[in-house]
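In the form predicted on its own, a lone chain appears below as structure tokens.
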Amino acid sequence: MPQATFHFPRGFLWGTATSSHQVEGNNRNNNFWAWEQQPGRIVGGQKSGLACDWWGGRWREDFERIVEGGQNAHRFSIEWSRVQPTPDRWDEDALDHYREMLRRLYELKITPLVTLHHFCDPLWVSELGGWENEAIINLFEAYVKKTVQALSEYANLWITINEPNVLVIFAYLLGTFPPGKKSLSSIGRVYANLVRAHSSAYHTIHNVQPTARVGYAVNYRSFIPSHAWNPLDRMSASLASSVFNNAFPGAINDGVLRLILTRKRIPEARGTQDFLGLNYYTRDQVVFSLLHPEEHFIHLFLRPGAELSTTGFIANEPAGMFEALKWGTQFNIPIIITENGIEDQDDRIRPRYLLQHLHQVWRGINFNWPIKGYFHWTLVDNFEWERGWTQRFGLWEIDIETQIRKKRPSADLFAEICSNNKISSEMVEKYAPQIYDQMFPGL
């Protein structure tokens, strides 16, 4: 059988992706603890718990994992209510722990990619009214300052806000992450205090370290017209897509809010972007719809007939991918893919996944875009928001009960992959024969 080879550039990031309340256990003192309290709000009544037990310190044999896999970079958060447990404490055990972090993966040559913000704020926060309240511009930058000035000496690449459209969706729309509002009103005031607030910190960033380079992630969902021939499920979509994938990348690149019926000019934020931060799992169909008031008449669904991840939630769709990362480049600054796997707890159709939407990444390296890099969602199963331990996104299976790991096949695939720099059409015929002439056509 011909071979064939896909090569990424030399000095491409490798990496997976994790959050920290969702792999460190017991983050008693964030918004996302209390909301797990309250009955109804995790599916089956799921709580985080001791989540991957992070914070007890089994990051370290994870780590080892990242070195195992053939990894170069690894993506992680910082827990603002750990860093500032109450307005006026800083946690210097909780700075030094996450320094110890990043000592680690510098000893073992792993770049650093860190989230300062990834959903959860400090109960503290939250009482003051969270993102709706413009204090929390001074109070977010404030804990950006310490957390940076304390962990610069091993970390230059950072993100300040992980997708703040999902955020301001999920929280102040469809209500199902906390404060759990579902109110279009709180939309607008939400996303610019997002937008101050990225701002603000990558100008402190950069005060404390000059030769930081600053993002956000930004979660890109393509929204396809059901009926292309339909100017309602048109619009529809165009309203989806200017809402939930470029409002907030449109204010940083020009200083300019613009959402359905309203601008609002925030000049501060223009060009507060060194790099573009890319989450993107799957693709939307979209149609206008007199039965779904519920969703403001805009029907989202999964493409009939489309590959469907265990729980349904995730369409295999890899041109989406080639979609986000074309989208992406219209802010000429490097991307990096931050986010980008699938909930797959039998681990039947991760290889795919992975493959053919590292090919439509190398599709787009070869258009010459600026891709830089690509962090797998994620490293070990953990605590997925309002769905719980429902969904098993992990290289590494978890037992949460006993805390074991165990190696699903795909991790021997992205291990090849990191290690050699590369798809080959052998990887492809050992790991995912069934898309070989797919991928390879004509060989």
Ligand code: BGC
The other form holds:
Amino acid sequence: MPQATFHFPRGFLWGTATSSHQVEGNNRNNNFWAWEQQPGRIVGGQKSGLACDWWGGRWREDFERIVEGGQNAHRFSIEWSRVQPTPDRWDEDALDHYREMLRRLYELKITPLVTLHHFCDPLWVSELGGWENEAIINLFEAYVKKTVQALSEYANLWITINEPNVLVIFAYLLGTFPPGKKSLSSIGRVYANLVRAHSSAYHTIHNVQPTARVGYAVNYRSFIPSHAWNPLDRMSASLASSVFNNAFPGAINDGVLRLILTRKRIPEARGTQDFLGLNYYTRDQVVFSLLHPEEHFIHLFLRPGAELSTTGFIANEPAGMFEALKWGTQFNIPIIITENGIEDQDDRIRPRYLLQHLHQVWRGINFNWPIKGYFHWTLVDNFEWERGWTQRFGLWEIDIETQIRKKRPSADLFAEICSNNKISSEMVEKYAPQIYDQMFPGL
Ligand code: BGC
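For comparison with the form predicted on its own, please write out the form predicted in complex with the named molecule.
Now the complete complex, all chains and molecules, led by this one.
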């Protein structure tokens, strides 16, 4: 059997990613908590509840898991509703809590990547109209300034907004996130406010901390026309890609927000990025279909025959990772893979998903693409938004009744990769022998 080792560059960031609402618990003062209390919003009426009890202190034991897992970085987020519970009050204790977490990461020699907004808004911000009201730009800027001033001693890698594209589509087009709108007409306004909020946050962070490196994280989804010969399928795929993948990054790149037939100039946004945060999970087939008016005639589905995650939410499509990275190179800035993972309760697919996706990352590195790190989603199973606790993305499994964590085999595999800064044929043989021939083809 052929053998090989895929090395990663020295200093590569290896970590896991988490977000405040998904792990902290008792985030009662934000719009997602309120959403969870409404019947029919979350699968099975599930709630975030205590989540992974990080606010209660269990981040300490989970940080030990990061170290044990050979990782040298961690991405986590700050909860705006905790830092600024009402418009006129900063909660210094909450900031101290985050400072303590960062101090611990510093002691453990783990590089933090801090996200300032991961889907949730304080209730009082939602009551003002949330992302539809341009007042949010200044409100967000004030929160970012306060937070970065408080935490800059221990962090200098920042993500302003996580997945603005997912927020726009889920909250304002599909209606599965609060405020649950299904309104094509809101999309342009919300996208513009997100672009402007990001760009003013970018400048604010640099003013507070000149050495900061600032970006946002986009969720890149690969859209493949179901019938390559069919111009309508091709047009639908390219439309989906332009609204989902390209709108926000395009506006940050050149200061023009392009949405289908409209263009809006936001010149101050131009170049407000020091790196690209890239989240990649899966790929869709796209068909133009008159049978799906509720989807605006653009029907998406996972490739028939593809290997699917436990609840069928994600198809294992590693080629899409390569495509995402290649797409990311157009911006000529460093790329950090800020999320990638699969929901897989029994860890049936995760080992090969991980290896196959990292193999694509390695291929990109060999083209000399500036890929600087990889953050796996996620450390411990956590609250999966409108899908509640039905989906298990963790390297560690959690029993939410007892808070007991149990290691999945993928945690050991990831630890071997991170601590050796490489993928070896021995690892593939040990954790995912089914893909050995595909990763190391013989004659
Ligand atoms: C989000 C995470 C989420 C993950 C898996 C990403 O879009 O940023 O918050 O848990 O997908 O669904």
